[in-house]
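A lone chain, given as structure tokens: the form predicted alone.
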Amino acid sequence: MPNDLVTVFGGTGFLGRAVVHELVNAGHAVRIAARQPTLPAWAEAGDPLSLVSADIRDEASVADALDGAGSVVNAVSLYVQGRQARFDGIHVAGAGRLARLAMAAGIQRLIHVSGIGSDSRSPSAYVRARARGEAEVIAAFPKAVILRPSVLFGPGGAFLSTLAGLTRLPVIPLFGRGEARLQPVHVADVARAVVRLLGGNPPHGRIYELGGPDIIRYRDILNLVLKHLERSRPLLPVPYPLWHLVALLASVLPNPPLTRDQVILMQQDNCVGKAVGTFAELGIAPRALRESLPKCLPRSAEAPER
């Protein structure tokens, strides 16, 4: 009989929580692994949920979290590095450690969440770390599945909430002319992809890039949010060199509101590429941003989740 226990590392994060919810709904037992694990608000007595304290940088705690599991999902993420957590420690060494220990533990399936655009030659330290992490995972666990979602949106997520916050400004500054093309994907759809890949008779692909049905310019996304919130604001193009200067000045702050990596990411498109698996191979029809806005972004928009 197959082992249905799935350990979800990063199970308390934005994507991790959605993955946990979809897995439980699909009948899996789930172990939530995080530095400070908590049960989701929707959990009820009798739900097949358990908690384990784990830090992807710590060998012993990772091994404990894997003990007895049949599958594992690595949804640990770090978007802004600081003194306590670095991209290489989380996305490279941590990802490789988890894959190596999963192989040693006899784990049947490993899904590693990365991101569209992973490139070891990128000027962004974040993007380079994502690419190197993928390589570490495949080297340690050759049959691992790599998921690369585009920018995530959903209720309580940082992407739309941050944009909603910008609409409170008298003028909204654009990255360049706001021409970067994005393919926003609903967090629940990515979680559904994880469930499909951990189910019976999963597809045989090893790399999947997951984007929503629409490719939209950044400035057009802002206009969608403005229209939804019934606000009118001018959009002001700001040259990228100025953004890089702002990011440099902000880098001295304990929690910088903008980083160089974030500016670099906004200088390039973030869309599904070629010769990779997609939602189509998984039999999933992803939901569009435009139709999802009413449920994802109430007009009394809250501050973004970090």
Ligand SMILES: NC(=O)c1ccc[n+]([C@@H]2O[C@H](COP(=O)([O-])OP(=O)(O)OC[C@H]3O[C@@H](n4cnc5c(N)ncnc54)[C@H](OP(=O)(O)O)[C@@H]3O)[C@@H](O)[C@H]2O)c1
Given for the second form:
Amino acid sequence: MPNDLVTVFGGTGFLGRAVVHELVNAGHAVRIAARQPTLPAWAEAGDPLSLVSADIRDEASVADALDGAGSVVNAVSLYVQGRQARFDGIHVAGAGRLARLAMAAGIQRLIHVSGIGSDSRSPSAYVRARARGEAEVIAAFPKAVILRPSVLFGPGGAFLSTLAGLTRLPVIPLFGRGEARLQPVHVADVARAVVRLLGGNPPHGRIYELGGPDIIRYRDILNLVLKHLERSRPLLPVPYPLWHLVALLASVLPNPPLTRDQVILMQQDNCVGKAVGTFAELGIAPRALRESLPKCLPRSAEAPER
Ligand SMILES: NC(=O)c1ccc[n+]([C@@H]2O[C@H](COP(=O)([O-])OP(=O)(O)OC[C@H]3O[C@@H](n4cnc5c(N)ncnc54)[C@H](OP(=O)(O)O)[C@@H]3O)[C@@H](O)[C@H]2O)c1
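Following the display of the form predicted alone, present the structure of the form predicted in complex with the ligand.
Everything in the complex follows now, all chains and molecules, and the chain you saw is the first one.
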């Protein structure tokens, strides 16, 4: 009888919450690991959920969180580094530590969440760290599966709420001409992929890139959101050097609203590549952003137009 307990690191985050929900629906027992773990709002007494306080940078707490589990999912994130947390500590050393301790603990399956575009030669420290982290994971746990989603959307997600926030401005500044092509993917579809992968028998070291059914330019996504919210705003192209200057000035703030890494990410396409596993192989038809907007960005939740 396989061990059905799955430890989800980052199980309180946007993706982690969806993964926990999908795993419980599929009949798994789930241990939610985070620095400040909490039960999901939908949890009821008797649900097969447990909490463990763990910091991916701390050897002993990671080992505790893995103890007795059959599978592990790493959905820990860090988008903006500061004095307290560095990309290398979370995405490279932390990811490698988790993989090494999972191997030592006899864990059968490890799913490591990274991101499309991970590249060890990128000018972005974030993107480089994602690539080095993937390499550390595969070296320590050769059977690990790497999941690289495109930008995630879903109810309560930061992507759509940030775009909705921009539509309140009189003019919406674009990254460059807004030509970067994205493949937004519903968070619940990525969670379904995690559950399929834990149940199936994927080949060693397999990389899956998960994108929604549509490849959409950033400016067209903004237009979709504007139309959905019944707003009309001009879109203003802003050259990338100017964005880099804004990010440089913002870097002195304790919580910068924009970073150099984010500007670099918006300078390139974020779409599923070739020679990788995809939703199709997992038998999942991902839902489209356009049709999902009413549920993910309810008009009633938006402040009325002034
Ligand atoms: N969101 C997207 O659009 C997107 C797109 C592509 C890829 N991804 C990837 O998907 C993964 C999940 O992203 P997300 O957006 O769901 O993240 P998120 O909402 O920011 O959640 C992050 C989770 O990580 C936990 N965490 C942070 N630091 C930790 C540490 N030192 N030790 C243990 N846990 C820690 C947080 O809980 P505590 O703070 O309590 O520790 C939280 O549960 C990341 O790898 C991200 O790069 C996301």
